[in-house]
Amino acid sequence: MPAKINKIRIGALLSGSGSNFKAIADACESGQIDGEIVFAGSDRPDAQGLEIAKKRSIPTFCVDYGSHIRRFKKKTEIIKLPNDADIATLMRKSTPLLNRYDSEQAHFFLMARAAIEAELLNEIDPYPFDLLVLAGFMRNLTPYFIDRINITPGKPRIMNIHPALLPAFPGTDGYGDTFRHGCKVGGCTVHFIDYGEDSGPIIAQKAFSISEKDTIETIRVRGLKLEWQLYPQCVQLFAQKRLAVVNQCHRLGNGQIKNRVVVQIRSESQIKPKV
């Protein structure tokens, strides 16, 4: 008699069209993750992916981010920060983010996503998962919500697919960097999410050549192509929990000494009971 497969739960959330989601639901459905989706969630209320979910009949919500923050910039709504979160702390864990930002543009940015990332918990709230994949979520998440989404240290569960070889260009338009930066390689990343911008611990790329025909539209249609491959490969390497965060240490040439977190996979093997 074949051994049970214990299937993960899978949350989502995302912002467009949602192709990354289905591809990932697809996958669910065909065996190939041993997983199921068991919410999908947007910031918008539009968003074409939350139909995707809806005629799986997957559960649905939406958090309208941009309404909430045209009214809390008009003063028409108060940001009521949750009881459990510090402002303070909040400012320190998130200097990676706020480089872009003055000292008050950062306080009123943290202030107002973390007032909305508590509504979007407690849409969660409802449903248990053991990963959250974010599947086009075109919004930079707060340490307010990865602190209580990454419960156990050295275990992140929130993760992100990007469209372009990280580190390099990290933010909204990776492909669209990637051509007009002149890259003759262009791809994808998966990665866990951090405190900073697209800067999280590597889980895998997928990289394709670029030639002088090529457009931005071509390389987005090629990128999009591989990240239907990659995202649920990810995803399914999580719930074979082959995905090890580790920290490495590196002694550069001039004797500094730089500590990074990675992501190594292991094989089938190093997961495995001893008998």
Given for the second form:
Amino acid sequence: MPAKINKIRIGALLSGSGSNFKAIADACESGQIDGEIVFAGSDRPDAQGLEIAKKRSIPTFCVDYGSHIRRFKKKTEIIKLPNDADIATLMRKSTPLLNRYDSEQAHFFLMARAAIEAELLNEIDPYPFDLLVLAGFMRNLTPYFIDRINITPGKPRIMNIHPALLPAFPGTDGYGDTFRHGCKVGGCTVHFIDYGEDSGPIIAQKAFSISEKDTIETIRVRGLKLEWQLYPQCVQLFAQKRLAVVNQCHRLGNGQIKNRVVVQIRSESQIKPKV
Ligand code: GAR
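Show the form predicted in complex with ligand GAR, please, the one above being the form predicted alone.
What follows is the whole complex; the chain from before opens it.
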């Protein structure tokens, strides 16, 4: 008989329709995931995904990023950097995220986001969790937030689903970018979050063909169906402790050494406790 594993506690952040959130919640209910969802939070008060959570009696909250940012810009709300945040360190760690901004914009972005993320951390605080899933959460998280969730080195615990075959097409419109580029194959990727934009170590991917007859809409529909399969599978691998994050060192043709953090998926026999 397979060893019984304790259920993991899953927190979720979402911004939109919440179909990935629903797929994960369904998989928890059906036993495909050995887990339970302990909260659903959003950056938008009108996110439909919050209604899905409420119907299932899952605690919900919203930290309204948009209205905070508008007030910060109009200066009707003062940005309060959390006491435990250090802007110089944040700037240094956020380099991969900030390459599109000049230094003033980067400073504003980080100050504003860290202030809002402090509120997000407050909302999350009452609900201890093992894994945080970003289920269509359309905000980049800064190192301020990430470092307060990833407290054990080498054990990331923020997962994201992205609508493209990363590292191609990071950003907010993965399927659109795939289509406009004329790709013949599209797909989705589940990965752990790091300090960059959609750049963290890849856990798994699923791909589909694209034909001349396809439109952005047909691609999105096809992709989402795959997302609903892939995301629960990855969450279950996490629950089974089968995801190992390892450093790989490669020597390139020019003699340069390149280090890369990757995810290896352990087989069930590799994780069985020794008796
Ligand atoms: C999904 O396609 C997801 O991959 C994408 O947003 C959609 C959310 O749909 N996420 C991103 O683009 C993150 N950068 P859902 O709200 O129905 O799950």
